[in-house]
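To begin, one chain is listed below as structure tokens, in the form predicted in complex with the partner chain.
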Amino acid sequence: MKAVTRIQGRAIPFGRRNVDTDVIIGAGHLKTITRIGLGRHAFETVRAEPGNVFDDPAFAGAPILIAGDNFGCGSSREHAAWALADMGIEAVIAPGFSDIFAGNAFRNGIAAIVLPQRAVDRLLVVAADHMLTVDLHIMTVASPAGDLYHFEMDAFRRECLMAGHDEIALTLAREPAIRAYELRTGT
């Protein structure tokens, strides 16, 4: 996996709450047997709305998405994270994420960044005119307008993102411990 440390660019001010993974990528696109090419099908039902932010040329190729609370709820489909990655999204900022989606995002090199609702509300406004910078080293989101927000991130996930670790290889190195567990429990 590609290592991610600093993400800088425009941020799509989406802001909607309870966005489920069916909205991120509809079930009609889950029949693929590869991980690539889903970006053009992302947010189809939102893109059907006139004037939606995803089709605003100002945000074309933006690496950051700002969303509302409980982003990525519903289905566990990793296709949602694949679709965002395929769009070029490297960070999603929201007041909260579904547990499964947050894990899927990290495993695909997307930083799921939790900030308080008030900070997110402010960034939704700022993003209309400014780029944002997400720095995983110092765990901040900053704007040229002077905004600076600190976020917390699970240390293991942050390390995996920044080093671009293959999590399976890390676990396979623990094989003797797994084998010992199986022997101990008769599994």
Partner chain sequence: MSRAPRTLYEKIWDSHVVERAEDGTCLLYIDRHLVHEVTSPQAFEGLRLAGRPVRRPDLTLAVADHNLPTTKRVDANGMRLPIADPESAGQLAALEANVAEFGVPYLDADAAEQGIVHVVGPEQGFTLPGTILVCGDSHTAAHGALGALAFGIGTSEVEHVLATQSLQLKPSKTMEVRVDGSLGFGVSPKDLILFIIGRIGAGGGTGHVIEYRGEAFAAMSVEGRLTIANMSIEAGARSGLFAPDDKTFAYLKGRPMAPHGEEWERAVAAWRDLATDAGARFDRSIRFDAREVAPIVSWGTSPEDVAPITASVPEPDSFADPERRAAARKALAYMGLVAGQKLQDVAVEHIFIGSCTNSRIEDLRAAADVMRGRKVSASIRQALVVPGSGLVKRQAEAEGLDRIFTEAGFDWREPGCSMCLAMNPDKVPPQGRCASTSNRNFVGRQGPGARTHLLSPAMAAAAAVTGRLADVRELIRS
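No experiment lies behind these values; they were computed from the predicted model shown. The term rigid core refers to the most C-alpha atoms you can superpose between the two forms while keeping them within 1.5 Å. Residue numbers count along the first chain shown, from 1. First, how it differs from the form predicted alone.
Relative to the superposed core, residue 163 shifts its CA atom by less than 2 Å between the two forms.
Comparing the forms between the two forms on their rigid core, the Cα displacement of residue 16 stays under 2 Å.
Having seen the form predicted in complex with the partner chain, could you now give me the structure of the form predicted alone?
Chain alone follows, minus partners and molecules.
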């Protein structure tokens, strides 16, 4: 997993509430076992709407998504996080997330940043003209327009994101202890 410490760039000002994983990636794309290519299918139902932000060239390649409350609700499909990562999303900012989605995002190197609704509303406006910076070191979201918002994040998740450690890397780091245990117990 790629280390995520500072994310700077345009932010897609989506803002919808209660976006479930079916909206993020439709059920027709769940049969794949690869993560590659899912980004082009992300938000297909939204992309079918005229004037949607996902097809706006101003936000092409944006590493940040600003969403509404309860983002990622619905099923527990990890494909939703895969699709976002394949789109190049490294951080999602919202007033709240489904717990399962937030866990899937973390396991796939995406920072789920919780800010109050007032801050999210402001960032939705600012994102139209300005880049944002998400800094995991000092746990802030900032804009060149003078906005600065502090956020909280689970310390373990934050450290893993900043180090680029997924569950496999964490397990491999414990390999000497695992091997010693196996030798001691004969397993």
